[in-house]
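Just the one chain here, the form predicted on its own, laid out as structure tokens.
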Amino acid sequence: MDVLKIKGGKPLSGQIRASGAKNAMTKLLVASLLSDKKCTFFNVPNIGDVEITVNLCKEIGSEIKWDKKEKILEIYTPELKTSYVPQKYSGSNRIPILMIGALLGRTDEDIIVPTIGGDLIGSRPVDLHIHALHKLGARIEYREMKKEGAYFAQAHQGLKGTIISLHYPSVGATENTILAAVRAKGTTLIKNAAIEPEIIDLILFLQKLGAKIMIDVDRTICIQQASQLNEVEHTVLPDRNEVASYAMAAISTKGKVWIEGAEHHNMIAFLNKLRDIGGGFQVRKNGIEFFYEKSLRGGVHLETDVHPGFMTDWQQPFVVLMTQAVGASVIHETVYENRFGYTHTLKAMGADIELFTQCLGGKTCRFASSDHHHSIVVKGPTPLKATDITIPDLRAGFAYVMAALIANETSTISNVDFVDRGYEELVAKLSSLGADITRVTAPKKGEPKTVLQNTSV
């Protein structure tokens, strides 16, 4: 098991390049299965979730060439060898459920995919996925299999376009519906759809592939049946989660970091909140520079929301950032009901954080009547102390890395695989910015430690 050793107290300074977006690349691989033509992707991140999705696509018949150094991936699926996604992918990530939408237009066979996975940050119900696919003409049922559940889907009579209204703009349900609608007869309208940048990137890819898709101002997406599919070349958009993470790490350590490839138009809500607290940034032609300018101001109120609101994946490192700001701030999580579990470790490190089950802030959210802690008050500035940390999920993982970079002395962080799922070359990038970070393999009893990466500067 690998662990990170981080000695904090050093400002981050230097330049890195934004990697391709995890939440785009994994979905693009699935979308390529709609076609029997070759698809070539550029700016492909070498991260755990992409590796899992590549292996998943190979299981069902994809031929894949991936040049990890050049960040180029070619995928070609001339025919499906199977429509059964093995149970070993159960709980690995959230991609298997999206295979249903993509495969319904490629096969008359029963499609079998394992249960949904991902981080333990709250419920990720698939009822919106299933309702939408049912309306398009698919039959889907859940069955117990080999101690794990699986979804069985088929559309022997084909899919037919319809009007689908989502009661919540779910990213996954929107993506699944779009994928299925591309091969459905006629026209499909998705109302109250998610419109995250990664979904727009998916739509751009599908348009190149041969789909006809339009987006209206009222969150309505219109998909017309694709009559012909083409070979595609597509460059994956930069990862806005990674950009925001390194931005907050730079400012919290009182440093300065230039992120090449960071895109302004996908960071508006984040940059506005950064300006509210006094964090420095400058947008330039081909990226954004983030820097500590003066003491950070607390006293802010933040609510996570679907795009174009403040992204829920930005919330965890932002809370760490606010431990270094002067005053009390309110954070209200409205996307997932159980995303503040990581704060217990931050409190053990010295953070002043109090959790609430009430909706603190400007609006009442869908978790108002629940017993979930979905609001917090964080007060600062507070010094953070080093400790031993176990990562519970991806975004909490970077928040802990960020806290360790702030803390004095050395923290040991385990369950690093969670961070590997979404952050490319984490140790190399942080080391290039001046962080004192080492990745080692924790030894078994009686065995010496093995240093995997020791690139401290």
Ligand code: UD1
Second form
Amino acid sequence: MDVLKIKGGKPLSGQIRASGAKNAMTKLLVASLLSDKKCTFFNVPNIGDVEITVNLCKEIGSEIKWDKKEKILEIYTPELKTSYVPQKYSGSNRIPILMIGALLGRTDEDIIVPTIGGDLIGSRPVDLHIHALHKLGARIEYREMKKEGAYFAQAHQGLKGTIISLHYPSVGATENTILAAVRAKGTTLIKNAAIEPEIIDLILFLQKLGAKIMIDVDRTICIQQASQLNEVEHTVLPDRNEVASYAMAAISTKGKVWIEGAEHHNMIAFLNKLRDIGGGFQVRKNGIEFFYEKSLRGGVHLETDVHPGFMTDWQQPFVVLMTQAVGASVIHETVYENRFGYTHTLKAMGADIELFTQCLGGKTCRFASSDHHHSIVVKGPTPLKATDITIPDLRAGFAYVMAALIANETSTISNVDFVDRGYEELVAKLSSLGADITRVTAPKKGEPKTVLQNTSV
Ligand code: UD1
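If the one shown is the form predicted on its own, what is the structure of the form predicted together with the ligand?
Now the full complex is given, and it begins with the chain already shown.
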């Protein structure tokens, strides 16, 4: 496995371009399976999760041409070769479960998907997906297989529009329900739906495909059956997680980074928090510049939430940022019950962080009576010491990269595959901003080591 070597202490400075959003592109590929028409995507990020989804679609029968240099991907699925998602995709990411919603209206065969993976940040159940698809008329069973379990789904009687109320606005469950509803007879209402920008991007794609979808002010999404499906051209929205990550890396290293393509309207909650702590930013015509202006102010209270709140994926790099701010800040994670595991390594690097099972701050969340550490108090500023780090999940991975960029000596970071899942050309982008970062590719038996550094962006 590859490792990153980062010698910190240098301010990031320069410009990069925001890549296409991981959390949109992977779903768009699955959505394209609804139809037998060609779909062309632009601004496609070359990241691990897209690669996995591309391979998954190929297994199902998709013909795919991906020009990685031009970031253009064409997908065409004239017919399904199989509706069995092989077990090797079990645990790979969150995408296989969405295959059920996309394929139910397309095949009479059983759709078989293995248990899903993704970051280990909570129990991550799929009850809301199953409940919604059941209501639309699907039959879904979980069965034990040779090695592990799989979901068997079918809708032999067809899918029928209905009213579905989600007891929590889950992103994945909303997407799965929308995908199934596009082929369901009549009208489907999803109440308490998630309305993340990546879901709006999916809706834009589906509208071009032929669906009629309305979004009401009260988190209700109304989907009418698509009568005709069309070829689609679609440009993937910029990745707001990547933008926020580089923004925080720039400010925490006392640097200045211009991010071309960063979209203001999807970053409102983030920019408000940045303003609270004294982080500099300027929104321009084609992007946003982020810069260190003055010493960062702690003493803030932050609660992660569903959109339009402060996104849970911004939480880990934000905690690293707060280790550099003056004063104590309270951070309450309300989306995932177990998303502070990564703080142990930050503490070993010198951060002053205390974990709590209580809901700190004003609001009580779903995890109030659990014994999960889902609130923290972080006190700063503290210098961070370089160390050897193993990445446990994607966003924690970037947080560790950020911590290593702040620390003065050289840190060695392993399990880099996690960051590859969601950050396009991480080493190239950071190198272009002046970071002292090297990727060492672990040699296969008998091969010499490969070192990548300062690759062009
Ligand atoms: C997506 C994003 C992830 C982001 C998250 C919240 C992708 C690939 N991942 O994940 O980056 O952090 O949205 O913005 O797009 N839940 C249930 N039952 C369910 C489904 C979810 O209880 O059936 C719970 C989860 O355990 C979690 C919460 O709902 O506590 C949020 O999950 P969800 O919104 O579904 O996130 P994902 O779609 O998995």
